[in-house]
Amino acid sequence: MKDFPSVPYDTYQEYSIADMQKRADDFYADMLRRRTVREYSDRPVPREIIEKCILAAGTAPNGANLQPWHFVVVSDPAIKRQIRVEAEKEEAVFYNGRAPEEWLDALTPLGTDAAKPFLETAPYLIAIFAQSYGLLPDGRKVKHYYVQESVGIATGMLITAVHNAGLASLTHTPSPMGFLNTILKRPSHERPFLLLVVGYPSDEAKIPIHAMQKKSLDEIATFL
């Protein structure tokens, strides 16, 4: 390995095996409570909480530490309305012809349709963009590597951070999502990756039984 500028890794925290097991157990139990929510309260959420969740997402591992993401946090009702209108246009096309029958069959137990009122009700929409390249102060381009993988990891960490803070979220991916570039005034080298809806669940929020079913360890992992 070549020499490179470095500093000691002095932030690592080691735990006893018993503490490690408890932390793993507690984290798993907490994540089991996380659910995708489609009914939101309009209760306000302090911006500082969202800021810290995004900073946590920004610590995600990524290709060459180029951090190929940008998060646009939307709370303005007028902009949320624009996003809902354009998203529902795409969803209407999806549900009425674009999606194959088997895909619609898979969605049936979740009870979803083209109407997306949560895009206006929830206090925050976080549009996550994947950057194919970065720009230096002098205008030169810097190619980004492993963009989809990096942004996917950061998005997962953002969802986890939001849950850890005590909020609910929903991953929304109308296709295509180019309207987000237009509405949010993002450059062409940024591609919309996902729209994350964030807020408190409404008092009437329900979770489809189908969504409660998680695969067992034997189904999702192989130990060799």
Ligand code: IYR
Contents of the next structure:
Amino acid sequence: MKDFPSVPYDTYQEYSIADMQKRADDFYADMLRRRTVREYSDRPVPREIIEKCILAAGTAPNGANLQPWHFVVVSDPAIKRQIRVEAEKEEAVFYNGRAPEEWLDALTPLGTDAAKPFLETAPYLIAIFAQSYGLLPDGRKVKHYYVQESVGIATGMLITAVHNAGLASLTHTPSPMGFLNTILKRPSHERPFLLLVVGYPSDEAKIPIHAMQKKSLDEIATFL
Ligand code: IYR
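Any chance you could show the form predicted together with ligand IYR after that form predicted alone?
Expanding to the full complex; the earlier chain stays at the top.
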């Protein structure tokens, strides 16, 4: 490699093989407990927890470390209501004609429909935006690279951080999601990537059996 400004990697932590195995086992067991939840309690969650989870997501590997994301955390009931109204409009079109029959058939085991009450019940909606470029203080544009990949990785890390903190989440993708730019006053070079609903699950939260069936290692991985 060429020379570059650097510091030693002194935060690396090595574990014994036995500890590595245990950590890998424990992490998998914990990730198996994560569920996508569509029924939320309105119980409040301290904002500091969400702040720390977003900071964790912001450590994600990304194109040229340009960090092409922006997270808008919505707890204001009036804004949540606006988002619900607009999302339900799109979802109504989706479920009543826009979605092909094959897609609707794939959703049947999940029991989803156009009603999205969780958009008002859950304490937080985190709108994740992908920035095609950044803006310097003087207004110049800085092109971003691998934007979708970077924001996808950060979103996965956010979901994991939220689960690790003891909260449930839902990746919600009303399509199209352009209304989020209008409601949340984000510029047009920021594309809504996903709306992450975060909170405590309601006591009555149910999980579709379909969603619990995960593919085996042989199905998802090839070792050469
Ligand atoms: N966005 C719609 C439809 C939907 C699509 C997929 I693919 C899902 O995994 C779940 C739902 C909705 O939120 O209902």
